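Just the one chain here, the form predicted on its own, laid out as structure tokens.
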Amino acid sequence: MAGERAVGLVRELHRAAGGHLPPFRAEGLRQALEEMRALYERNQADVSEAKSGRTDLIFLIRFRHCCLLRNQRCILAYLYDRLLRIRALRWEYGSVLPNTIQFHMSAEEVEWFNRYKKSLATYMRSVGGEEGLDLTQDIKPPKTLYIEVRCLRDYGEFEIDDGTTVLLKKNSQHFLPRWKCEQLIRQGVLEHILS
């Protein structure tokens, strides 16, 4: 039946729940595109005959055209869903994907992943001041706004937004706003004490 190969690609993705990336089906995609080419060529021939007066072909032409559109939507859904899954993998695994995942990707998908990775890195460097802002660091929101930190070296006075100043001396412990401490943690002045 027309369109089964393209629908099969979408079904396979649907079965791979949880963001899992199944192997890229280049052969199935090629077969679906070949089917579309054959439908298009048959339609072109029948359109020429329909113009010459054979009106009985109009319904067949419309049916083939609907099959072409359905195949097109299925193929685009297949490719787009795979790109969404690959984009999510960047956030889950970081900039280097495990070989088992890369093995399931086409060469074009690997290239797209590398371009997305570079684009994200460029954006993260452009925001957040000199050091940039690592958007992949805290994907889930924090449970508390304040964290307990220990000073690893003498820093001096540290002012909080409410105007309070805290003296950061080596080995002293403080309960400070998370967002104010993140840069000092990255610089190695403070360390987060996990409770």
Partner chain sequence: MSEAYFPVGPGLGLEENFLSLDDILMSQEKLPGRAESTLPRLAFALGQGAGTGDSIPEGSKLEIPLWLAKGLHDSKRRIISVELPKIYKEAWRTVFSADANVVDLHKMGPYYYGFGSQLLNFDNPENPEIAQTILQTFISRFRRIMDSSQNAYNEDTSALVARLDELERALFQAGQKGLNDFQCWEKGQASQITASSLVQNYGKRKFTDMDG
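Let's compare: the form predicted on its own is above, so bring in the form predicted together with its partner chain.
Shown below: the chain alone.
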């Protein structure tokens, strides 16, 4: 049945719930496009046959046309939904993605991510006075400037505003400026402790 490959792509993406990004299926996409090309060529042949009097073929042409549109829709939806997921990664992870995720992206998607990063950075510099405003900071309203954090894994040295460095070792506890460590908490390196 035509369209199965393209729907397979959509199905796999749909199954990966919660914004998870599955590997890019370049081969599946190529096969779906190949199928579309074949459908188009057969339709061209049948159109010329229908022009010379075989009107009973019109339905068949219409059927193939439906399949073409369906494949187009599946592929566009697949690519678009992946972009939505990649955009979400920028907000969840920050501007540098872990390697495991980068391996799941196609070259074009990496390119898109870099451009998105750039436009976001340009925008954030343009608002909020001279220094700009980091929109990814303070997703939840801050109550204090400093917060108590515990380190969940060995991270290494970490420099804070006043120039001192702290060693983030597993299970060590620190009292750090909130804006410095919010990103690390979101990345799962630190854990926010409420007193």
